[in-house]
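Coming up is one lone chain in structure tokens, specifically the form predicted alone.
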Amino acid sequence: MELQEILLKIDELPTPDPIVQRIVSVASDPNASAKDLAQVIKLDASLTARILRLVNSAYYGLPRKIVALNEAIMILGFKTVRNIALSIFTYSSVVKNKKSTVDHYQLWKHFIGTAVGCELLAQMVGYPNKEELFISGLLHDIGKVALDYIFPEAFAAVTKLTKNLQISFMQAEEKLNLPNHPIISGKMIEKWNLPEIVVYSASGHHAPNNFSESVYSDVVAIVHIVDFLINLMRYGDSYTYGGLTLSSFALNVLGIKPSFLTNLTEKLRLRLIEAEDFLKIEQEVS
């Protein structure tokens, strides 16, 4: 199977309906307020419920209630509630994916750990931009659903290779002779027209070595480094069960020591707990 004929099936694939594609526009147009943006989400009644939910979930402690969307808004920022949007959008093309016998509810839970991870890792290392690591975390693995989607028989023989050699996902494509999930990851995320920073940092987090040269080298650092540790807690299931290895270079970039790493540890737990409310993300506010 080549590369070129897994893109040519891209196509086959969900993508964002026209309201969240609008949202991610307008949320992106410097000259755009709050109530433009209001006005686009509320035109779906059942996402404009889920956004309040988790608006209003531990995730985020706010200190009271907010029942209004463009309150919501102005006190989260667009981006943040473009991440949320979205994250509703790929939980559908994850989980619900009918035709798979592949569980991806724990397939998202992996998801959603690394993109609380990221944004996570990102304050703690000032890292100016956090609302583009969360979803550069949510989205890092996304190629793997591609590949079920378009080829369930190749994703099926892949994660039985990595169960009976306990290795990487990356490590048994490779030895199928498959292409590997990060650029598919990324090529579907150039398909969403999401910022290059989010196509990157899914392309390189296996190999953030190779992006020594590139200005996002710090973003895919990131994304590699808490893949790993979501990996290692065994929180959710990328099916992967091997292989793993930390990347000297990611934490040279960021300049973590090893005792920066079992604080991120720690700290990482607990927003997992606050971030229970994402994995429940098809529930609407009764």
Contents of the next structure:
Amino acid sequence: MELQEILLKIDELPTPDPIVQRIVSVASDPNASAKDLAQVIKLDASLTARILRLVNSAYYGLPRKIVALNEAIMILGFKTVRNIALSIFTYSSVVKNKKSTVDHYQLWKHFIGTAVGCELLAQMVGYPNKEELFISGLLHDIGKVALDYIFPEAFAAVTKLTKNLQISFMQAEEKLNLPNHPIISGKMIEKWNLPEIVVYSASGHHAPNNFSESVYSDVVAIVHIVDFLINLMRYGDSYTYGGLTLSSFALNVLGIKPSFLTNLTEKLRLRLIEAEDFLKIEQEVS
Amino acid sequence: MALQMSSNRIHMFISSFIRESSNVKDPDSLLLSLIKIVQKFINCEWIAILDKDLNVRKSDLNDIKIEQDLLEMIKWSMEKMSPTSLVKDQSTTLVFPLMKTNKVLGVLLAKTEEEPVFEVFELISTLAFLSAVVLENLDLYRSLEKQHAIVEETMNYMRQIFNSFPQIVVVLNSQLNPVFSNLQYLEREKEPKLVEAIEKVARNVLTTGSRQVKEVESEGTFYSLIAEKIEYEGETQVLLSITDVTNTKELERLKEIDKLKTDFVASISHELRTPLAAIKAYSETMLSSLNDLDKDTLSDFLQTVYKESLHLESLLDELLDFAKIEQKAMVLDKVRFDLTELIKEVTQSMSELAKSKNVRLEQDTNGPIFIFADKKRIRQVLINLISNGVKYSKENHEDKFVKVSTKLNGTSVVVSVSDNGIGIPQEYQQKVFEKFFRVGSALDYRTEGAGIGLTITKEIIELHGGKIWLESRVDEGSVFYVQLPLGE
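Target state, the form predicted together with the partner chain; input state, the form predicted alone:
After this comes the whole thing, all chains and molecules, with the earlier chain placed first.
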């Protein structure tokens, strides 16, 4: 199957609903205020309720309960609220594909795990724009969801291959002559009008070495390292069962030593426990 | 209404902040310029920077009050390292943690009635982040400076201690150049003998790797050198501590002289006792058996008493002379006389003594030599040298001689007294002129004398402005040379 065919089919994929799209665009408008963002979100009562539930979750650990959306945006910032909205939308896209045979919960767990890990690693290495890294981690494997939508049979074949041969998703895609999922992820993120940094960190997460000359080399490295760790920790399931290697180039870009990864893994375990509410997005809001 | 900004203005803000922050030398001025720049693009009631324990470190308004519930949120923001804005009543408090790689250094608070747009928020975040980086560097720089000052102070302290040592302390590197030293070394580093000794001993330490000890004399001072190896920054160096031992040496010398004096008293007592005992014994015999002795025996006895009293007298003269030398009280009574004649007189007067030891006395002189000197003292010198030659002849030798020769040499004359006696070992050739010295043990019964003859001789000659020296080989004999100015 050719990339072009897939790309054509991507257009058929569910795009974020208009409200999420507007959230994304308001959150990246330099002249927008908290009120502007709140007004958009408030149009969807269910989304508002879910956002507020996540805002008050252990992941953000606020000292007091926040009841007003406006306040939530002020306190957590535009980008974080945008991230929550996007998480909710992505969750629906992953889980609501009824045609598929995939264990969506495990795949979602991989997404959230990587998102949380990327934000944590960004903070630990002193990268200021850590909120964007959350989205990069969240969407780095969205290409897999696209494949599952467009060709559930192909996705099933890939997962069968990775399991039987103990190889990575990429290696299986190559064996089956399928376009690589990071590239599809990149195309989708682009289509959703998310910032370039998210596009590149997702599309490059299996080839950090190709970004040695790029301004995005550090964010690509972050997503690469966290994706590797989350797979290693067996948090969720990305349908990769071997063949993954950690790029020493990525470690060098961030100036970290392998021993740093032990520290990161320990902190990540704690963060993942705090992030558990992100796994239960579908639960009805009381 | 929301505050809006053009990208031109943003660029201008960042540029001027970078310019200001790269010029600051201390954290306070950095924080001040951060506050100023925030003031420029947002109207604030106040702006404050708190340290990580939430104490106000810098602000544009005195007496800032932060409510308890806000403090809770500020702590949360710092802990999560997430900038936030807290709305209370009509105003908003913007909170920007100053953080650098997982470390929070403080927090910037700005209280405003305006509602900041997304961009302003992002910009302040960026500035706060930049400030934290600069702040940490400044802190590092300051702690480095502080450490530097401590190191400097410690160095001075150590130097003071080293300078207070009476010892010389110096460290040489492997190229033998001094890399550390105290004042005492700097005062003496121009003394070639000392520096040479230091280098030599240091080289030995470097080759053997073990501690070395050496003594050296330089410009009238005796030094004891102790050198050992030390390691510094991977290089082997040599630490030397050098002590002035001149006083110790002087003390040792005085102790030695003291011992020689004690020996001298023992020896001179013995020397005086021998003739005295003879005089006493002969007189007693004569007194108790005066009627039984014939005239010849009596004469013989009296002869011995007379000879021994002469000997006693000469010993006492010697002692007296020696005491004069010690007190520097010897005065010369100079007259003009013929030295050749004097030598002839002396050899004749000593022929008896020479004969008794089987020694031939020879004179090798050529015509009269007139000299202006103390005749009595010169006679004393000749007697001393000739009697020494006779005294130290080889006991069982067939042909023993002592020869006196003269040689004119411009305005001076050299008298040489040579013998084929036992000779003087090389190591004693200088010491024979020292007070109380006798080759071998201090008490040598085979020879007689106070052991001060040559000391007196040397003194007399030097008082005349002359000098004395010797050449000698063990078992072959000795030559004593006396050079005297002819005078007037």
